[in-house]
Amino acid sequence: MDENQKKVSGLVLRGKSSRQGLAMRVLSHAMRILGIETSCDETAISIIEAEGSFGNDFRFSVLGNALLSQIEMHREFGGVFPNVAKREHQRALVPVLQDALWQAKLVKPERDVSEETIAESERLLEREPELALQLSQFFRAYNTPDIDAIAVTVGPGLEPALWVGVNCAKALALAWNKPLVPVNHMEGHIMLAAADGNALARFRMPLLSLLISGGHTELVLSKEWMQYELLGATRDDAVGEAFDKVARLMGLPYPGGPEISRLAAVARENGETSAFTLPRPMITTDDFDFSFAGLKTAVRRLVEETKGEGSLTEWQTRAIAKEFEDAVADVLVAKTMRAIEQTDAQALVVGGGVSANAHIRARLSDALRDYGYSTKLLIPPPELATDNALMIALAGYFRAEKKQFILASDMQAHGNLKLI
């Protein structure tokens, strides 16, 4: 492939940096990984040290790793307010990315940046002036890190929060004069995903990912590592999307998708049964794709149809919220399941958001269980299942391994960027 026109999960990468040669002397040997991550409403920073390719060589280690939820800032609107986000990612960033490099031991009180670089972060930032107040502070009070890279989630995700994560990396690498490295989200929840413990896990190759979050619900092939191949995907609402709509409609709090949950599962144990029935969208079909906005417009009637002019009382509420819960993972199981029948997927990867979700999980599992398959079932622990930037900085890991950087003058947030 030619040096000037590298294809990365949706990036073109042009140009080639001259601070690329920093991280072409350590491709030997470990190399040390700071990864952003402000896609949505998690300001994260990682740092790991990895080492090898893919394959039962590679090692990594996590040095320091930070994050700071932006949940209770955003319940008051029922869903992430974007501008709201980029607000707090501003403010977060510093602080986060202070604790990660302390975790790390990375950072000492020793100034090594000079006036002028920090005027120029300075202008970098004039979008972002609180992060650049901050950072400016930063570099005039420590050194620079002991790392070899800096990767950073470039989208899918809110724009204007992709932007800030986006700035201050770039601003990192003015000051530090280090490599960038562009991530695409999704990538990241596969990385993550694949792991195990500090390697990857054991797997053959093809490996089929099922990747469901707020913004996504994709079932992706791979046959090579880091290639893909989109088999299917929503074609409305992802089913993370469908959950937090559907807790709205039955006056859940937000985050719906893990009240929903809760209750679903206290349905379960209490043995309760129901008779609501609700659609499983395109559980029948022949390709890949799915559905879950006919599916929220049916618990919208089911709803109105059984409170009529009352509320929702608390058996009939557990039950909404099993039933719906059944709804989408009979979906999500049906067609994953094809999807490993037709493509022979030694793997299955499940990563985003919605991989918490106990009763998915279990699902899955058993289902490749019960249809005799061998495939080797990959999800993080649920901890790690939302965003974060562990996932990052393990994605840009394996782009920098590759020698896939990108100069600051190039990298652009995507708010839209595909896999495929």
Ligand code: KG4
Given for the second form:
Amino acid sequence: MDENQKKVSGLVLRGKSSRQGLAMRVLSHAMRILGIETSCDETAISIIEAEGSFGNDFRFSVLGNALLSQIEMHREFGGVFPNVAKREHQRALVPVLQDALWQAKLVKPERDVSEETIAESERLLEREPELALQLSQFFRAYNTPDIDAIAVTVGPGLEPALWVGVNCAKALALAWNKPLVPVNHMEGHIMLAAADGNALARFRMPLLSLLISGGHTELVLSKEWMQYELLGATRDDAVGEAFDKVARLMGLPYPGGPEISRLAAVARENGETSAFTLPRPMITTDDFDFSFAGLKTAVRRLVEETKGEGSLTEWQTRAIAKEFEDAVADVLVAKTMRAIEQTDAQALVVGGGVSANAHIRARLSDALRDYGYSTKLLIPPPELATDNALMIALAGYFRAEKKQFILASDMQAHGNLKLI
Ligand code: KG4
Ligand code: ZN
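Cool, the form predicted alone is there; where's the form predicted in complex with the ligand?
All chains and molecules follow, beginning with the one already shown.
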């Protein structure tokens, strides 16, 4: 291990009774957290070392960050099928784990896990036989890494996909004798958005979070760090879901968000204008709810009318993509600005895969300036906006710091997990 990776201090687990986080002693300062994410179509594992707490010299560094995307696989089917995702996570987890541990220089070919423990871990992975086999081989070949806790996404997401990560985390916790931290995926998006370099950005509460992903469209208020109050949410489709479904209607590949965004950008760069108009659902309603199903239906009608018996021209496709993206951005901006006004939010997190969208990022940033709000905008870099395990390791650290560990026998995946 090289010098800058030497651990300052960490959790000490004592004897068998301390397994799964019971009877542990927190020394102080730095903790190494291994985070696992399998809620949708990315298999990801990251290892961070972090110390401090919110508002109190929080610092972290990334020791390893590995991700395997299933997008190519799902593209063939035009979307994510939970059981395909589950199978792919099973296959990918051990290679991704090895990659992350290698990057962190935390593994050596020195076995220290007993056959008895391996047999126990195989029982935990009864429903994931392929993963069980790969993991057993891994335990037979390598040492226990010097980490302090294992954090894993327990929801929200696709339940069969979540379970693979959850069971893998249980098996690792058992074999390595490490505590487990359950993580809410959406909290991960918030925390990664709030991170800045190797620390947290400087901001004051209340914090408003606009969470826009394949499964969520929500405005969430935090009067305190890690406390959440739901202001409003979509009544039907999530924004990312609308992007993906609309892309499909227009014959574009999965996932639709980046593709629509790319085409809309070309239309804007070329200065192309069109007479196409789409609705801005619920833009004037006096609440913080959203609805995107009607917008999707309107796109379907527009596509059918425009193409008639033929197919959409490239110009028409770009024009519809641009109008759709404008409609979504108008609604998100209007609702978010109203929420800032009502809550006096001092910072705005934009998190979730759709926050990778350049147009939506720019529109929100322009709106803050035009409305004269001094609200600090917190958005992850585009490459970290979509799912990854860094966000899970980060959220895991803040939960571990509060000693929010869980017994393996109590840990379950919850597809509809809410932020609390
Ligand atoms: O957060 P995420 O990676 O997974 C979920 O937790 O759902 O979000 C994925 C969603 C997909 O619907 C994808 O189409 C959308 O984020 N997305 C985008 C862009 N990049 C990803 N939507 C619009 N513009 C983008 N550039
Ligand atoms: Zn996500």
